[in-house]
Structures are given as C-alpha cells and as structure tokens.
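Form predicted alone, single chain, as structure tokens, below.
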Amino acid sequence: MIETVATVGLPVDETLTIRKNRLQPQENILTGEKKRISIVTGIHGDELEGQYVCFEVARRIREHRELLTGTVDIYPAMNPLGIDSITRGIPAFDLDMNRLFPGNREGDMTEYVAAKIIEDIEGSDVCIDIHASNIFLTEIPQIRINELHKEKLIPLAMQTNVDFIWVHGASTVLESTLAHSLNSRDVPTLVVEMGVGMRITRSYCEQLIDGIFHLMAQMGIWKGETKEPRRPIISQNPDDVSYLNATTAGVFIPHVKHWEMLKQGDLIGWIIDPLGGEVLDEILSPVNGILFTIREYPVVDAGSLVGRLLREETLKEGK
C-alpha cells in the first residue's frame, strides 16, 4: 500500500511528496508481537544504490506475500527533489538533508519534512538507512556504527551480509543525522555505505538484499529460505584504518583492484600529468592490509582521498 509520509506545497503549483510502500501479510491484520522493519534510502539525491534494493525487496515480497509475517516499510526517496535533479542535497536550499534531523514540525519546510519522517519511522523494530559513496569513491558493502550504540547494533549488522562493520567514535555532527535521531529514540538503525555515487552496483545491492531478507527472517518477519550471511570484518579501533591521500594534483590511475590484499610498499596507483606525460607521484601501500575504499573519480587535488586500507592485524585478530 502506497502511503504519504509528508507533503508540502512548492512554488509554481508544485508539491513535494514523500511516500512509502507498506507491505503487510496477506490477511492485512497485525496482531500480537508482529515486527516491523523500515528500509530507507534517497536522503542524498546522488546516491542511487538503494533504489535497486528497494525495488528488489518489494518485488520479492510481492511474489511471495504468503511468506511475509510482519510489516516492511520501504522509503525509496527521502529527498525526491535531489533524486530528480541528481543533487546531493535539497535543491534551492543548499542543505544536506542528513543534517536536519530530528527536524521540527513548527519549523521551515525542510525541518517539517524531517520531523514527519522521524514520526513515521518511529516504532520500527529495525531501520536500515542505505547510502552510497559519493561520485569520487567506491566502497565495499559496509555498515558504519556510532560507538554509542555498538552493543545494540553490531549483532544486527552481522546478519546483513556486508563485508565490513566499521565502528566510529562519537561525533557531534552525527547528532543531526537520521540514524542518530532514530537510535536515540530506541529504533535500532544501521547505516549502510556501498558502491559509488550516481551509479547502481547490482552485485553489491544483491548482496545486501540477501542480508536484509536474512535479518527479516531472524526478526520473524519472513518465513522464506534465506542465504547464510558472510562473516564481516569488524573494526572498532581508529588505528585499524589507514588513509591514502594524494600529494599533488593530477589524474589518479589505479593499479590494483578494490578489496584486494596488499603488502606494504605495493603500488596502488599513479598520479599522472596528461599534458607533460609524467608520473607525478606513486601511491604506495603504507601497511599490509586490504583496500576497502578506492578512488573512482580520477581527477585529484593535493590532499584528495584516494583510498582506505584495513590493516592486516585487524583481519588476523578478528576484531
């Protein structure tokens, strides 16, 4: 059932409408301890990986509604104006929607919409907030968790079939995100990062979809068979991750594949000068580790992030 979450008038007789698809068991009557999961994406208009996830989750459920035993709410476009214009933030307002939560029903248009979204998702037993990377970087399927909520979220994240769980330190900027607002309201919310901006990486999406159905089965929402999730690497120490930054402006040419195990000193890529035909710099691996982030957009400035490595010690210790 398609339902309206929030609607506000816009100039020139247009309307901003945020909608969700509520999928329920065939009898359409929920009693007892039936669970609810919310799948959210499209907060950033240039992050499209979640669009395929929403489609495929809804398709599988529609084909086998008899296997559904709880409520699945799908929110594919939290920032529909951004998606329509391929804009990361909310067009015309120059605002990052994920810095507006929990919002304010008495505030301006953007604050009102944020507040209505929180109200609608509140009460879910789990929320999955799906993001892609930006247009500059490609990320393996991973879940990022604020350390304030790790005890509650890590066991849930391990059911989702991602490759990596990254526990971050607390940061005041996170207080204005959807995930922090919901977790503070006792709605366990997992933030997924995968793929690259403005694209759909189907293999990554299908990996996460399998994980969502497994989690739904564990919650008692889905009776169908599911795939056993892969065991993710878990990082809880800031020193586990090594950042690779460009030392000069130029064009980055990678020499290794994403999610490849590297040794200290291995060549990761060149920064080249197309005009002079020179290699301006060689990016070498500073440690033994696995490359879980790599530069997708080749043009770089000095200081631009070109990759992230997860140190080999983390893999061995099984953190």
Contents of the next structure:
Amino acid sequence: MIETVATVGLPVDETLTIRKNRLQPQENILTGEKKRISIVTGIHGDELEGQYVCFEVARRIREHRELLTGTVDIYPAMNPLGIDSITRGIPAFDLDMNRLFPGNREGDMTEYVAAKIIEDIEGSDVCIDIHASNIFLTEIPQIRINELHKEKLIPLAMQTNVDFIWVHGASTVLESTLAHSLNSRDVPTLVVEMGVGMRITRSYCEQLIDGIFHLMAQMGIWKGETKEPRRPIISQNPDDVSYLNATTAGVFIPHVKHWEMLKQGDLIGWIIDPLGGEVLDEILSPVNGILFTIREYPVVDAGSLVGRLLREETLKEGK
Amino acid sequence: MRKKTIYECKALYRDVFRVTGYEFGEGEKSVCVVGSIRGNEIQQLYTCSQFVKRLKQMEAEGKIKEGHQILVVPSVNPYSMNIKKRFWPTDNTDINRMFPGYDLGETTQRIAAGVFDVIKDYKYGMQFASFYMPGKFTPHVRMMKAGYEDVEMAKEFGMPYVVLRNTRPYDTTTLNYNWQIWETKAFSIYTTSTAEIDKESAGMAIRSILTFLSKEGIVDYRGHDGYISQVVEDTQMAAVRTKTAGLFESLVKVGEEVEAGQILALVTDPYEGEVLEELRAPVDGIVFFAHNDPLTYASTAVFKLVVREGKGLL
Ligand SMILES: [Zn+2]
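Switch from the form predicted alone to the form predicted in complex with its partner chain and print that structure.
What follows is the whole complex; the chain from before opens it.
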C-alpha cells in the first residue's frame, strides 16, 4: 500500500510528497509480533542504484506475498526534487539532505521533512540506507559502519551479501546523517555504498537484493528460500585503507579493473594532458592490496580521489 | 602593502587557481580578515576590497602601528565566483566545511589546509560570513558558543548586535571554529547582504573593524564610536514563519522597529494574486533578519526579530 510520509506545498502549483510502499503479509497469517524492515534510498538525488533495488524487492514480494511474514517499508525517494532534477542535494537550498537529520518538526521545509522521515522509520527493527557513491567514484558493494554502533551492526551487515564492511571512526559531522540519527534511536541502520552515481549497476543490485532477502529471512520477515551470503572482508583499522589522490590536474585513464588484486608498484592509471599529449603522472599502487574504490569520472583536480585500496594483510585476517 | 599568492594549484584548462592575500605593516601576525569563501559572497568580496583600499591609505599615512602585521584575503574561492557557482566547481563541496583541511586529501581539503596554514597564527581572525537562506541582516558580530568566545571583546567592534548561537555538528569544520581551536580570537561579521553589494553596511563593517583594531592598539583610527552592542542569543529572537508557500512581499526592512500585530509581509497566490497569509509581528521588536526572495516555501522563517525588552507579548 502506498502511504504518504510527508507533504509540503511548493510556491507555484506543486506539492512535494515523500511516499513509501508498505508491504505486509496476507491477512490470515498474522501471528504475534511482526518484524519490520525499512529500505531507504534517494537521499542524494544523483544516486540511483537503490532505485532498482527498491523495484526488485517489491516485485519479488508481490510475486510471492504468501512468503512474507513481516512488514517491509520501501522508501525509494527521500529527496524527490533532487532525483527528478538530477541534483545531489536538495535543489534551491543547495543542502546535503544527509546533514539535516534528525530534523525539526517546527523548522523550515527541509528540517520538517527530515523530522517526518525519522518519525516514520522509527520502530523499524532494521533500516537499510542505500547510497551509490557519487558521480566520481565506483564502489564495490559495501556497508559502512560508524565504530560507535559496530557491535550491533556488524552481525547484521554479515547477512547482506556485500563484499566489504568498512568500520570507520566517529566524527561530529556524521552526527547529522539519517543513519546516525536512527542508530541513536535504536533502529539498527546499515549504510550501503555501491556502484556509481547516475547509473544502475544491475549485478551489484542483484547481489544486494539477495542479501536483503537473506537478512529478512534471518529476521523472520521472509520464509522463502534465500542464498547463503558471501563472507565479506571486514576492515576496522584506519591503516587498512590506502587513499590514492591525484597529484595534478588532468584526465584520469585507468589501467586496472575494479576489485582487482594489485602488487605494490603496479600501474593503476595515468593522468594525462590532452593538450600537450603528455602523461603527467603515473599512479602506482603504494601497497599490495585490492582496489575497492576506483575513479569513474575522468577529469581530476590535484587532490581528487582516484581510488582506495584495502591492504593485503586485511584480506588474510578476514578469512 | 605586499600582494602575495598564499595558495595555488594548477587546473586542466582553467587559469591557475590562486588565493591572494594583502599584507600591511610589519611585525607580529596581529589580524587576518577573510572575505568570500563561497562563490555567491559578492558583498564579502566587496567589503574586503574596500578594506584593502582603506588600509593602503592608512599604511601610507603611517597609521598602522609598529610591530603589527595585517593580512586581508578577499576571496578563498575565485574559481566559483567566476562561474557563478556557490560551492567548488567540480564536486560542489564547501571550502568552509573543510577546515582545518588536509594537505594530502581531496582538492577542497588541500585548499583549506593551504590557506589555513598561512592564516592560523594570527591573534585575531575576522571572516565576512553569509547565511544559507536568502535574506538581509542587521549588521552584527556572530559567535558560536564553543567555549572560547569572548563576548566583551566582540562588543569592541561597536556593531549594533553581538549574536550568540549554539554550535551544530558541522561547526567543527568551519574556519571560525578552527581559528578558535588554534587560539585565534575569531569573529564572524555579517553585513546586510550576500549576492548584491550593500555599500552602507560594508562601510559600517570596515569602521567597526578599524574601531576594534584601534582599541587593541593595532591601528591609529579615530572614527566612529559605533553602537553600544546589544548581546542577543539567537534562540531568544522571535522567528516569524510562513504557513503557506507562494509569492512573498515584504512590507518592512531590516533594522526597522515594528510593533506587535503589525503586518510584516504578505504571501500571495502565485496565479490569482489573492492574499494567502498576512505575516504579523508576534512582539514589539526590531527586524534583525528579513527574507528577500520573491518566492517563499511554507514553514520558512522569513523574519527574525530582536525582542524589545519588556515588550514581548509571547
Ligand atoms: Zn549518498
């Protein structure tokens, strides 16, 4: 059933509406306490991978409603104006919506919407917030966890069929994210980062969807067959990850594939100067490791992130 | 006066990205004034340019006291200004959310680090700041309650108000906050406008800074005594919010005194012209902030009023 989460009148003949699809079991099999999972995406209007995930989760459930034993709430568009206008933030305000939570019912339009979203998701047993990196970088399917909430979240993340779980340090700036607000309100919330902005990578989406159904089965929300999830690599130490930043402005030409094992000194890519026909810099792997982030958008400034590597030692410990 | 490049980096096809600073006087690093950090901060740029002009004159007249050095950085972000974008041209990040910066990090972290490295050792830091909502302010000095603020010192500017506000999570990445962490006495100075030039409040800001600097023994200046600043907590101001969205017509200006019940603005139907809402002052007060966009969303704080003491109705 499509339900309205929040509405706000816009100045000229338009209403902004945030909607969700609430999927519930057929009436006659209601027994006892039902669990609830919320699947959320589209906080960043240029991240679209979650669109296919929302569609396919709803489709599979509709096809086999008899297997559903709990509540699934699907929120495909937290920032509808952003998605429909190819804008990452909230258009007109130029605000990152994921820096507004928990919002304020008495505040302005953006704060009000944020508060209504939190109110609506509260009470869920698990929430999955699906992001798609940005237009610059492609990410292997991964879950990012604030170290403050790792005890609760790592076991859940293990069920979701992602390749990588990245536990990162706490930071005050992240206190205003949806995930932080929900986690501090006792809604365990997993942040998925996968694929790239403005595109849909179906293989990654299918991988996560299998994981979501597996997690739902573990929670008692789904009684259909599910696939055993892959064992993710878990990184909890900041030193596990090496960052590769462009040393100069230019155009980045990759020489390796995503999720490829690299040896120290391997060529990751060039930064070229099309005007002079020169290679300005060769980016080499600083360590032995696997590339879990790689730059997608070719034009770089000095400092632009080109990739992130997970050190070999972390991979061994994970197994 | 010495003109210096304080940070630069090369681009693919654009001219070199340069942050330029102007140094006056010689001696200890006394004062640093920063103008625009975002591309729409034209008033902040203008105010700096007028300040540079004034200091050039004062230096020639020997009015910068011995042993003091002043640095003015009119713009930390000429790239965004030149393409009329508020944030960084490629990734839309805000340099004023990147301090203290990181010299091996992403582009705007590097810019923040490079600039901060030059400006962090000053005794006093002043930034011409702007607000994210479209509107005009009564000129004021704004401080966040981060535990380092010196309200008495802020009164030395002689601006009409000193406003105190609570910190928010993102504050830890702003220039003002990091200046304070590095033991610079930091002040955010708000003039009336952002994307358009307001000469009157720019002039007031310059006189206020010079008044402050003369009280601190850095320049020789006998101009205005300014105001006896009123200290106001942001949360004590009376906000007037729209209930409806539509065309917005303001009937009052910033700085104006208003009475409880007075109509401050109308929201009208964008197609039929009917008045949808009359926004009235909830208290006797002075208009501190006024929305100045011809459209408004619903539940937007379009006015903030400083409550006149003893006259509140709420
Ligand atoms: Zn995102």
